[in-house]
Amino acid sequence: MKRIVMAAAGLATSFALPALAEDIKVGLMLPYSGTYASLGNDIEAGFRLGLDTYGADTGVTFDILTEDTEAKPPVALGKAKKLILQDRVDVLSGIVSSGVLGAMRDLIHGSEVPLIVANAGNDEATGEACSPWITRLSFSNGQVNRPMGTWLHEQGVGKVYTLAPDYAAGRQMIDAFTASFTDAGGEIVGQQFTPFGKTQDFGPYLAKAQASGADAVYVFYAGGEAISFVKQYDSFGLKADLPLYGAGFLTSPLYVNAEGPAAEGVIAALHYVPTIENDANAAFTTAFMAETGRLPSEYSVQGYDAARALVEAVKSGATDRASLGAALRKVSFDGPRGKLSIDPVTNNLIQPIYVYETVAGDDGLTQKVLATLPASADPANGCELAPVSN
């Protein structure tokens, strides 16, 4: 804390102005190259807009230091050590890859530097590997997909074939969907995991799905892989007889236009689409479009809400690593996604999930919300959070 002492006639006064927080140094760790580069850029755009929108009246300057994780755990770990030990950041945010989050967990926990997760959905990070220093403002992999399994079976779908990239997020998302779908009475007739970041031809996998006897296909893909998959699924001629469902990253507003007409009719579940109707989302979409010239995506709203969470923590009086870590766990507000709160048991975000269909609109592809699934907390899954002392 900085205390400004006034002096007059060469003598110090007997009082001081109210304490002012030092500038908050933020380490923003995102992929700016590789498969997930577009995600990283969108999260940063949302984060900066969130600070501009909510942080102006705090009296604090937020100094942002960016680092490219490349979505590679060893690279990210080295960058995190630099930000923590050399740059002495007060808080970290970002992290797109679940693998990166898993690799960073022990460093964050041991160094006691708060991390606001603005994307990575690694279930363990708010489960068995939870830490009081890690607070998630995005989603967990299970949270997005678990309600979709129940909902899809209620729509009359009995048999499903699943596909996802072979890394932590892909497996956790499919596992969550599979568990709820089979619990509801559905059957998984086949499952494949494709090499992450290396699969260019999905044809052999689609052929197996087509021959499986499934009523539908459920997948998780994001970024460049999502664009390739959706286009190839359509060109393979499967959509008419084998409807495509998935985690909503598949047809994200960030890159759905790159998928084009191939994305029409795909139904997915996600925690945010720009067509959600509430005042906070109307203000956010207007501001984001004015700033970037495009509609926001789930990635940009995650950055936006991560920044707001940081601002809310600062407004509560948090000024350093310890107090920020404690305050972030108590954050709640109504945002573009709806009502958000942090589960004190896991430090994971509690939020509604939206089922939506990609449809053609007057100005291109848009999202038609089909259902709002109620917010629910993830199971603790072995998480035992100790208090943060400050």
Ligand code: BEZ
Second form
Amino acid sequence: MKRIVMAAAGLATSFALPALAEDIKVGLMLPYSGTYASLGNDIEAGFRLGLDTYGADTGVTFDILTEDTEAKPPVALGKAKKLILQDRVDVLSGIVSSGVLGAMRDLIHGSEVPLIVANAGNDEATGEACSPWITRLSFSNGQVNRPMGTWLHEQGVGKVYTLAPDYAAGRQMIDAFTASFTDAGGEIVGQQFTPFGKTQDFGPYLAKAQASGADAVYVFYAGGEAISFVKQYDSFGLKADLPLYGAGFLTSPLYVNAEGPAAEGVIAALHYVPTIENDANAAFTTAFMAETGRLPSEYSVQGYDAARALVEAVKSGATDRASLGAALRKVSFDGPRGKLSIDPVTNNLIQPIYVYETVAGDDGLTQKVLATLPASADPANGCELAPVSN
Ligand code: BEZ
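Output the structure of the form predicted together with the ligand; the preceding block shows the form predicted alone.
Below is the whole assembly, all chains and molecules, this chain first.
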């Protein structure tokens, strides 16, 4: 949208000066309530820092409109319609839950509004249900969990029991882990999906895992559910005999200190931990600490990189929905996670995965990187986006 600057107040202004700057209206759709509320706040903190860091010299005003999606697809769909049709945003970003992303896919595709996904890992959004309007700056559920199946078997673990919340992310993460773990020769001796956002007592599920004959347990939980799960796993006395592994959201730096000593020794995989050593991460962690007083997490870096991608698109000359959508697909930069690029076939991010252990550090719990698993593109699963022209 052009910002028109009138010649002078009170003059007969039948003419306008040329536009001095562009405004970009950004709809930020995040959970600010419910089990993923802290994730939403962290992504927003990263997004705002990213705009401040990279967007200040663009001459563009980024107007951010926030909406609370909770983790509820129908709620999010209503908010997305408002942002697209009523507020006429130029671009959407955010989305934490895979269920929400799945529900929004057709609306985004049909209304041709670019969406920069800043969390939700739903494989289908960059697979069989991909869209040129959906670009992911976070991770896909398969991308984080697939390498862990192979790695865990290589560590000598033969039998695993799996647990996850019963919705798209839980099912896709466990499916990806299961496929690579069994391909490597491992055995899944049992699995359960717990009611999402409603399970307070994991005891009955843990009792079954304990009786299963597994060597280890592999899970996906995030946010408030991760805190409850990790604490209950420890107080059930399972950690010593049945080591706990998972997708790294389980012991995210965002809430690991709320989990406390129960999180120590848990081994998990993620696309970012704040202990990665590179210059871009040093600059990011310093700036984030100065802003918030704490270290960033995978959620904050996703917000930060989503904002940077938007700024890069704007700097390449994009001003509206169509040009932003095309420019976002071409973004690539060296960020806190290392080198990032968008897979032109699926619009998913290509990035390395880090296996880390939660250990006690000088200032509380920290993330010790055990292995860096090389970046690889997700299978396209039928997605064939037309190449972006230069
Ligand atoms: C998801 O629903 O895709 C998701 C939610 C929280 C953390 C990671 C993934």
